[in-house]
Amino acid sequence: MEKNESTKSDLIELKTMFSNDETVTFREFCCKKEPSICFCITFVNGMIDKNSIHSQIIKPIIEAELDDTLDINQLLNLISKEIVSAASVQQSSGLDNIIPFLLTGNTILFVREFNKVIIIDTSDWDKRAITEPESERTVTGPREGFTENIGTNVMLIRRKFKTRNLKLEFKDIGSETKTKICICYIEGIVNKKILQELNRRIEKIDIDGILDAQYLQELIKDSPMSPFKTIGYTERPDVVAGKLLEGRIAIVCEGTPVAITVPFTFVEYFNVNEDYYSNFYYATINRIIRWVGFFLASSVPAIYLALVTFHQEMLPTQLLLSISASRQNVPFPTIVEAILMLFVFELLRETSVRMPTVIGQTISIVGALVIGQAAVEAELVSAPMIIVAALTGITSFVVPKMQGELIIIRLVFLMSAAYIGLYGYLFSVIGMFIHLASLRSFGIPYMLDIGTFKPSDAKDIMVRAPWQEMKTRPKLVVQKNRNRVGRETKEGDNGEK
Amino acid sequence: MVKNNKLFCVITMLICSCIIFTGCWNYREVEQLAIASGVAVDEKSDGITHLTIEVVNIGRDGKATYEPKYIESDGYTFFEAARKAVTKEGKKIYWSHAKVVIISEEIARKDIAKYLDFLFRDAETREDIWLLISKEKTAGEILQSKGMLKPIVSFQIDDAMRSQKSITRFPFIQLYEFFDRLFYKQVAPILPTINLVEQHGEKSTHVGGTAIFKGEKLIGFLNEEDTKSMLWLRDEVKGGLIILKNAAGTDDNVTLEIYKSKSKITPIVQEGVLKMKVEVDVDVSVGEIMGTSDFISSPGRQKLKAFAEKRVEEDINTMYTLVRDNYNADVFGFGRNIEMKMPDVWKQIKDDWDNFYAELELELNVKVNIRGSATTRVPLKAGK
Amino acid sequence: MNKEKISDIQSVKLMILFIFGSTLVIGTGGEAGRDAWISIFIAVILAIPIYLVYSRILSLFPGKDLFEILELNFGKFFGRIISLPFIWFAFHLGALVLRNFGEFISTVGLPETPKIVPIIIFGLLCIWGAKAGIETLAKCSEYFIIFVVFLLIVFSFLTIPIIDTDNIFPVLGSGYKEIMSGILSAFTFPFGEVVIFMMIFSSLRSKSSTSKVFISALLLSGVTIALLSVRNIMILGPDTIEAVYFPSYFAIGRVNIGNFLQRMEIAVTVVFILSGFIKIALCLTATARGVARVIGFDDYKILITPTGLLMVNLARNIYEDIVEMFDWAFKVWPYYAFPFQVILPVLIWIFIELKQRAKNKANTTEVTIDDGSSG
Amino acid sequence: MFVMMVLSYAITAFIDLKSNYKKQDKVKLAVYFTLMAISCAIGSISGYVEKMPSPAEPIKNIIFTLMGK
């Protein structure tokens, strides 16, 4: 009877543990035929589906014809195999094992005072529906995006691969939160070295809680002080699928509607899933526009400043005269003007992101009026500077994933341009190149080796080649199984013609 | 991982601190500049350089206004005078956008190179400035005339110079070409000249004619007609008009418009004498016939062609004799031509080129091809 | 000592940028007047055997740089003694290029800024680049060369309206003496300077094609420099080239297309800064490697910052002014650099070759020489 | 000037070595700081002295004597 005592104390312990917690419910009931066999189920309100508890657990057990003579194991087997009709049922024992299940929406069934319990999956809590991702919109292409639920997210990825090669490895991270993460990759394509490196880094993580994938990102990325991302993220399952096919690894993290992908290279900033869903000429043009946008967003203020304050001879005479005219009564030096305007722009951007949408509109109108028209008329800033700030602001949205980085790059460029003109600007560009060239993401060079890659690897960088031409996966990431489009596909295409 | 971003931070820090602590050496605000658009150089009697600098005065009264402002400044050197102007203007004079330098005849006759050294040496001044020789008493008064279309005289001169291709009345020479010529002694430098003409009772500028230099000294002028003839020998005619007075024995004046012109200059040795063989090949169209003569029909065109060829030939010959005999300046680059095509001969005559040039004969062959008659087939006249 | 590896193409690109270095701005072979380009062509041809010597020395000992080779062949003490002049040469060259750059900026760009400012900043940048390692530099050079080639091509096309082909005639018009001294000047600056690469090329990924790397880089850059020299002569004429400090800068400055595309000299500056950065960073790497080897360090990177700062100091103090710099570059440099670039390497090569022969005779059964210079 | 120089060198050295100071052995650090000190000294001296001795002059003289000019 020692066991009985211990089980009893388990139940009692559980009760005392959650004595003030009203969400944890204990319900005791007995079998109709044999009232001596008593049961107690416990579950967390709000995380379970009451209907299924009622119809799959309580009702069948109460009505079941149980026999008092059965010993505990037989009884449990009988209940879990013949009576409880829930989808997932398992037996367990020990409080430490039980509590995590209880807190993730399972129902725990105590039989009499026995130490063994049955854990029944009745979890059902309110989830956000699968919606179109906000930050990565697409005109064509799928409209589904990740949600906060890791199960849904993994499901969204799995649905795209109907082979057993898709491997999903689950892990719990965080000493307090025990956040579930899932490492997804495709066996046979993935680079084993990168996988090992990733696992090694995940093992090394020592943190109390992971609330968002960003925590994870910062903990496992290379060169953590670099402003550039060496780990990609996306809200879209189709993008993840694409990256998996390129041999990358995706990590889905519980509670985060994004998946992170490794390794991440610089060019991926400029690749958008839309590219693959539209005509490749159009996609190529868009990509080039994105590169130009990056250049403009990072360099326009610096170049403008350098030209206006150091290299006036480079401006055409008419332009010089009109800039000079518009700056006639402006009280600030150009550099202050530039920093001020960029700051105001970032301020407006940040405000409008945090504001409710309705007020956001007001902000933009006020912003446009105040920093545009009125500021120029009051001769606080010059009109060309408004144009520069606006151009910079708009172009920085062309590469949305890079916004944070762009602010830093822009500021560094601007400061060096203010110091020694275009020379300073060039120096900082060289500096950026040194930094980028020395970065690595999980052993993969961040910037591509132009000289060592074959033209076939270039097909998905500045241009988006048609799929018939993109026969191989990127060499740097994938070492074996590089053929992307099989021979059959191509011959089939020809046959149809 | 090598932590490069550390140095990245250093450079950023250095840049920031330098801005704060040491000030900015070349940092200058654009509105702090007095943008010079042109300068006229004169010499005062006692060897003092007198500059008239045209500065664009930018105002902003609702919308931008640009007006010329003239600063006069003296100094023993060009640079001193230019720098002294700062005290009068209050802002630093900015030279990079200057379009025009007008040099008075007086200076040019003495030694033009002296005054150009600053323009050549200074990093701020550009090499694509127009250099003009004033035919008025002082160069300053040209700059201070009133611009007809643009308020700023220098900009107007700039526009006029750029339209050279359709006028062909002055040589198209930018400052750097003049420098190249100065460095290369064998070719005599030339420059366009500028003077004032009266229009609606106000004086405005007019560019036309050529100033001929020998070395750095001005030795004479060519009028506009001769300038065109000279440009033919330099293969620089790109367009313009040929005016035939009393063409082919009639009373009518005819204007031919030049489409294309090519002059081929080769030195030849004929009976032991070195000669320059010049073949001018001009494509023209009949642009205007002031009269009723028939120059459109085939025989008429032949007549016109023969007359035009003769006229051009005469013009060139007259000009050539004038330049050769009066100035003895090889403005056509014949010496350079000989050096290029007959390096051995050149080595022999190089040192005695001036004397040799004085005897150099021209073998001229002009071919005028009438390619069309603009839009009409007949001369304009009352029907019969 | 290092695990860095660079591919053949990367090293060719590094070498091309290195050779472009300050040459594109300062110009070379100016002694030959309008025949400078002929001098450059001949210098390229004359450089081929020397380059073969360099690559032969390297390919005899794959994976080793000059300093290690010297130690192996001359013994620890003598090897280090012989290393010293090479270290000095790399150090001095880096300082010279840095100074060229400083003079260039302060002459054409920022006359009111003290010369030392751009020198220090550029020096720090090069230190950063050198510290990032030769692999990073190689990768940077791959990107930079795109910009450089793009700018060179575009701006050479833009100059077409202002070129005057007459300027290069008569060909071979200047005397043979001038052409000869033009050849010497073009050989020592920039082609012979590639001797620096012997000190850093232990990182080549493939062993057999060292000579291919050297020769292809030489030909590509040599032809480019000669063509640009032709372009400059056509635009400026030999007399003006002689009169100005930075011919390319002046040449591009005359471009004016449609009154809008004008005043584009900054393109020359961009080319200079990009290639100069590579050149100085490589000189710095070579110096630091040499010093590390001589004092017996296993990691040269820690020495980059101090040597780099010393280089900045040397660059600052080496000349009084731009006049002295050009005087020195044209009159002294050819004779000064010649021993480092030709005499010493050739002597070393002969010594090593004889030693190898002797060794081979001693054990004829084992022939392990990697004959890379035959290609 | 002198203080500025020392400061800037100290900052440079600090940032240069911050990440891997502990990994370096004593000899290397000694050489490192000696070289930094020399360069710092030259740097601050050349701020005061009108003309620093430069290797350009002697090299020029040697070569001119060798070439017999």
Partner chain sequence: MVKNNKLFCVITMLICSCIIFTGCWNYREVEQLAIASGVAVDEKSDGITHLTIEVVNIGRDGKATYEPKYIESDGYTFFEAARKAVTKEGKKIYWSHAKVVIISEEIARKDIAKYLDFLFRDAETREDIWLLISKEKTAGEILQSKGMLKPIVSFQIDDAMRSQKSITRFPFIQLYEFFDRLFYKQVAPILPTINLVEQHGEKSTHVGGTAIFKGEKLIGFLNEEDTKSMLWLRDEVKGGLIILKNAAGTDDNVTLEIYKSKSKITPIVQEGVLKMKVEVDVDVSVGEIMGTSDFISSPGRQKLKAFAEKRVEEDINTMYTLVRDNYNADVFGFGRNIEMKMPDVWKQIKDDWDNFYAELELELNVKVNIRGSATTRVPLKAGK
The other form holds:
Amino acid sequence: MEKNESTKSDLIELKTMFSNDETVTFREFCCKKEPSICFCITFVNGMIDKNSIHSQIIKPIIEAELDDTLDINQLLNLISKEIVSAASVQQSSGLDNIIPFLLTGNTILFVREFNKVIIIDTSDWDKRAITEPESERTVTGPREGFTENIGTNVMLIRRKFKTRNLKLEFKDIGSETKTKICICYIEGIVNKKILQELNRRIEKIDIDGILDAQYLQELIKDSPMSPFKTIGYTERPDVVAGKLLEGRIAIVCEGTPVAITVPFTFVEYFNVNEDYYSNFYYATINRIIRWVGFFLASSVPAIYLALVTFHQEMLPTQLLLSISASRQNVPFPTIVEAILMLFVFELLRETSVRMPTVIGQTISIVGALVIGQAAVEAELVSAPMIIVAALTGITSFVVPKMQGELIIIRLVFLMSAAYIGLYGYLFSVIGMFIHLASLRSFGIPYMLDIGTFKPSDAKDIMVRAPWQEMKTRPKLVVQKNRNRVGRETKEGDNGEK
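Having seen the form predicted together with its partner chain, can you show the form predicted alone?
Next comes a single chain, given without company.
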């Protein structure tokens, strides 16, 4: 029988490599009928099912009738196809190929002195149950959310589509972590140029490790210095399914319950999955509330500061007198007062997030009441400023995915209004819209369909039209097969009649 020292050397090198690692186990045994044929299996404790190793690998091989005259290929094929009864069995060679399999819960079977090994899938480790995401709760709709296991997450997406057009491409990223990601899209709907650009950016990534989808999001996003997101994220498989049906691409990352989607446009900040599970009248009202909430959360402090400091003539006399009376003994200018209260609110919000749930809620409620009341009684801030800070804080939660962006926008608007009043505020608003209009997400305009005069393009922006009217997908994201119902459009056809 042909023999080679390659695998024996690989086994020795593997033992040396993990000599101080007690989680990696090596188990040697020989065939009962032919003691000259020996084996060694190695696996990582805590990531495998020991019962499967015993019943599917060790016991069948020990009791097998092997012949010492078999050459390497015959022996490996016999073990792979007839003796080992695991669901997934494959052959490989070389430590660079073996180690990633070992560290992901597979069992490596070394056939002594042969230059190949057999890799058997025996992975079995504790996984978090599928539950509804805390950050994206809904009243109606599915209750399932992603977990930290990429296999489970891909399965949740696969269950939504009973079609061969759903494509799943797996890649490994990170020189040390070798984190597995899965690119999901629907063949025939996806824009091939966006897919090619995404693959190009992923191939350019050179980093030691990816521990969360946000790593990937920051590495491949457009305009990395912009405070606005150009890549979406979600913890819900139904949201991913909806994005895929619009021609977008989803990326699922091992070790995180978050999937990212590209391209991402500004209006997606204000659209939630529950809009499509409820009556379109109610969904439209909720969307308008979110847009109004964005305006209030970003602009109320700046407008209040501008009116009180520069444009008192625009306020009703009675209101102006009331504000002046409340500020009579306040030692700080309005800008300092506003920054102080907004900082205290953000401090309470961050504290409530980081503390345990029950304690965090208590701190946020009691802290806001006690600090606000004490500040007014001590005449450190005025009562109207407490109202402004509270209104700003409450409305900021209407658009939860824009928390970070709102803090920056609010501060810029506030500082501009502190210098030249409403003119500074208006100049900042214009600058923000110019910046938004200049952004792209994988070649797609960030302000897609905002300000359009075509009713067909405005059916899913500030209003949510009935499903009977939303027959086409976004035209710049999907270049062909735009129709959701009816015939498939030919390339170049815009899908409208």
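The structure presented is a predicted model; accordingly, all values stated were derived computationally and were not measured. Residue numbers count along the first chain shown, from 1. Superpose the two forms; the largest set of C-alphas matching within 1.5 Å is the rigid core.
Chemist: Is L380 displaced by at least 2 Å at its C-alpha between these two forms when the rigid core is overlaid?
Modeler: Yes, its C-alpha moves 2 Å or more.
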